[in-house]
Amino acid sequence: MVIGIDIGSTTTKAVSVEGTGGGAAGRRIIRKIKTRADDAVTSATGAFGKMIVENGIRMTDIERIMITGAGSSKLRGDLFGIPTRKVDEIQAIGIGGMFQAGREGIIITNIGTGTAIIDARRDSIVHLGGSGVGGGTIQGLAKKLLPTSEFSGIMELAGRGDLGQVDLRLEDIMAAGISFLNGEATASNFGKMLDSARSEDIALGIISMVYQVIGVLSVFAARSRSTGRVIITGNGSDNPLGKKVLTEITGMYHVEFEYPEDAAYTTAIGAGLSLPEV
């Protein structure tokens, strides 16, 4: 058994990978754990301990621990005497994304605190770029603009929001659409901001802005690699309002977005499937 741990800036995910075969061949993801903590060591050891205790795993059953993510650089040596190796985060996302998609030659957009976009192939995993816009942007702006910065609270507010109160649409400034964009397309995020805008409207405006940026960047990446599909992974992959924004982008740009099962664990899965360097 191999334990893969993704130590993020806010959340740590861990998975157990079992089965035989090199790399991803013959491997299965059996257990998944998610924890939060203030520092990398506490987060990693907490996720590992939770995995062991809740699933009755014996330490002797664990062949190695593979760690990745922003916090992995803060860990030194082996965890609990078990061989522990670090995996480059971009490589982990690529390997995990291909495993979950069941194919190679894919564009992966990983939405976490920020966003990374990756071209993943069996013989080459390339970081195409990304953006500092992501889940951290939503929570950061919420701290100053909304009565709550808790993600559940932000989503509850946004679910009752009206984008017409905050975003400037093409129909607000011209009689017809432009190019392939209709009158409902966004001309400027927060470019309208009426005095009557409520917290609910601002919350929806924040989420819409973040996912529009992510979606359009993903479209450009997909087109640069002559594909019409993008795999969405990371914590931000399961945001229902974000998915709605990406669906609207599909309608405009004709690039499809796919959401693998347990997409939030993609990086941890990729770490667990990675072979240790010799």
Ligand SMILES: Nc1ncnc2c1ncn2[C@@H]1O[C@H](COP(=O)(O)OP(=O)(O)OP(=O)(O)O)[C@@H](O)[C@H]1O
Given for the second form:
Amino acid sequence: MVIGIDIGSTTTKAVSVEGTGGGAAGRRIIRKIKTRADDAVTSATGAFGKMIVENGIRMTDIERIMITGAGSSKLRGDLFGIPTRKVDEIQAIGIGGMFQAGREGIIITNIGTGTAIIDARRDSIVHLGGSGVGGGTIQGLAKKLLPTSEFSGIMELAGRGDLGQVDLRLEDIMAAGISFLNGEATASNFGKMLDSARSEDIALGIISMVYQVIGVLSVFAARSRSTGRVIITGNGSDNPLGKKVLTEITGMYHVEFEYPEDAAYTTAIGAGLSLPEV
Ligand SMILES: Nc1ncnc2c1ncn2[C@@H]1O[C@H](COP(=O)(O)OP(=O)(O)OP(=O)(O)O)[C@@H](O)[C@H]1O
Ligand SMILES: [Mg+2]
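After the form predicted alone, can we look at the form predicted in complex with the ligand?
And the full complex, kicking off with our chain again.
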């Protein structure tokens, strides 16, 4: 068994990869755990310990530990005497994304604290770029603009929001839409901000802005690689209102978004599936 650990900027994820056989095809992801990422060593050893204790895994069954994510640069040497190797985060997202999508030649948009967009093919995984706009942006803005910065609270507020109170829409400034955009499309995020805007409306404005930026960047990335689909991974993959925004982007730009199961674990899975460099 191999343990893959992803020490992200906000959360640490660990998975166990079991089974052998021909490449990734014969492997199964059996166990998954998530913890908050405080300092890198504490969260990596904590995630590993939780994985071992909660699942009754024997240390001798672990061949190696593969570590990736922002915090991995702070770790040195082997953990608990088990061979421990580092995996480049972009490679890990690419490998994990292809495993979850069940195919290669894909664009992956990983929505974590920030956002990274990756072109993943069997023989090359390339970082196309990304944006600092991501889950961290939602929580950071919520802290100052909303009565809560808990994710569930933000989502609950946003679910009752009216975007017309905060966003300037095309219909506010012109009689019809423009080119392929209809009157409901956002002309300027937060460009209206009526005095009557409530927390609910601002919460929805934040979610909309973040997922619109990520969606349109993903569209341009997909088009640059002549594909019409994008795989969404990271904790930001599991966000019903965000998905709704991305569906609207699909309506405008004809690029489809796909949400694999366990998308919060893509990077950890990719690390666990990576072969140690010799
Ligand atoms: N349902 C959700 N929708 C959108 N964002 C979310 C959701 N739940 C948590 N988040 C945000 O996701 C971020 C953490 O996601 P994830 O664990 O994928 O990132 P990370 O790996 O820690 O960061 P990064 O990959 O950018 O280094 C946090 O900023 C958190 O606010
Ligand atoms: Mg991450």
